[in-house]
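Take a look at this single chain in structure tokens; it is the form predicted alone.
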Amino acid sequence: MSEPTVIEPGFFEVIGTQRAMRRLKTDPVPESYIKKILWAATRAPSGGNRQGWRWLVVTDPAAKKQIQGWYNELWSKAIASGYGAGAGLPEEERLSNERVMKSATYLAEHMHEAPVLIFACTLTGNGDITAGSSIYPAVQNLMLAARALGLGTALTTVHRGHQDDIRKLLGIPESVETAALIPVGWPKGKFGTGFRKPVQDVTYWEHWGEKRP
């Protein structure tokens, strides 16, 4: 079978090299860049075109430091409970998991140094996975746009253990869910392909469990 004709080759390059960049420089990010990635976020599909997303951009050092403190507390508790231990994984996955955990710990300890934190908020969650599902395609749009501009991002939800405190700190109504926290900045490392299982290993055809090469 021949390969499909690619009309926008740069698109697949962006997707193929976009990955979580948790080590970020402190250098400021121009507001025009933030507005551009938020524009991309709002191009995502939205159920019923309700567009129930809201984006809260945080750059205030004191607020970022408080958020980092809560985040690091939650991350430390998760690690202490055994989260992400990676026991029993195949070697390649174990090594990948080890790298992820190290970078995630770095983020927890240095999140306040990221020049920008963006909260992806939803007005239509209410605990219903389908009602609130539109926010995550929008987050992915934002992250892909950031990659296209050379900015690093990471998607995390660890903060939700302190969501009520964050609501009070930032004036977020109780009816609004903070679906994700995305640090944004210029990456210290390089973009590249991350560890992913082959498509044929995670895809079934016609019936569950039936694979094709």
Second form
Protein chains: 2
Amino acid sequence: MSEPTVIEPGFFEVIGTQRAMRRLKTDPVPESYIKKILWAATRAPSGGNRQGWRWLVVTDPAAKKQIQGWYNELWSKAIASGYGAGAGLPEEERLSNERVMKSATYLAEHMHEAPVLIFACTLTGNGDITAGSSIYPAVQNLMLAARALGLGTALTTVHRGHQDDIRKLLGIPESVETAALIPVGWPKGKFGTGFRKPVQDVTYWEHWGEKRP
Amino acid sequence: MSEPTVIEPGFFEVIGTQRAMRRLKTDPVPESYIKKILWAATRAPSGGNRQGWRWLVVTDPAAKKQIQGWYNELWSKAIASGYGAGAGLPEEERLSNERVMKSATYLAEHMHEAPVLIFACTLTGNGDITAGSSIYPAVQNLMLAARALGLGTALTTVHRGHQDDIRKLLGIPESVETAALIPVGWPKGKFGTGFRKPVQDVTYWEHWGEKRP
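What I would like now is the form predicted in complex with another copy of the chain, since the data block earlier showed the form predicted alone; can you produce it?
The next block holds the full complex; its first chain is the one shown before.
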């Protein structure tokens, strides 16, 4: 595989600055970059190492536009029904939530402008939360690798409301789940640290509720 | 936070050599290392950036032994009922499966010897596969960061068969899901590339089934 020529940032720098990048440029992404982030995805662990994932890369403008239409319809409905309303959140979280919702709406309206859409598919079907343990680690590897190469991504699942239509459009078998839709492109904004709660606020030691500084 | 003093491997080296390490030494892990990998976990994305995760770190020998007992009971039952039987798999996958099953059985018998067990908990409850999209990316960050520091981990979910007992033991509320149990320790073996299918075998372009070299 031809290696993208980039100055590779350090591991913890990548970890600390990977965040959803929902405003993407229309500029194309070289195929070697797409293959590199997919390589990273496929290095992830999966239950019993079964690797029941398939990655479907979509760059066709007509297909992207169709997918964006469905996505935007679902996103608009979700917002209208109160999804993401941040009333009652602490101030810092409320402001973060406002930013997230605004950029998520931008993404819904501009999804088709992303040069690449990637569907993370699983052959092992739907199930409870643990079904996700064999696909989302790979999705995270993909997004981290994109960050390392300077590419923006976001993990979205809203499209699943039109999953059957998407299956028909792209020939995906009914038994296959599309666990995530990941737009990929060069970010308009800069990478940086998103709002995150301090580790000590979300970590307990030995027993639920027991914090340490 | 005090930074562990390690030579940090490159980002793609970490991605390419993180695999389940199920044979762990009993040597203790400094708290600064645990905090560092939890920091990495908490940098991950989550739906709406809600960060509904809690990390429960268990080092108490009696608690670890109790958890191992439950885990081993569930693992033995799973094996007895045919879980992980690799008959019919292609040769390379069959051999990989044998290795995975053998080391997973080792882990079930020795889980309590790991110096640290971490429960990845979610406040947002169970649900379908997408419920996992807000916790397993963080779990993957944790495991990658552990790899970067030389620590071994494995993503396990078998404990969930005794989740209510574990909730009682550790004071975890009923509304909280334990999405993963991750043993952490210094590995007995070496990091390296696990068996993974070639990227081009699991990647489709524009339409399901369409491969590219």
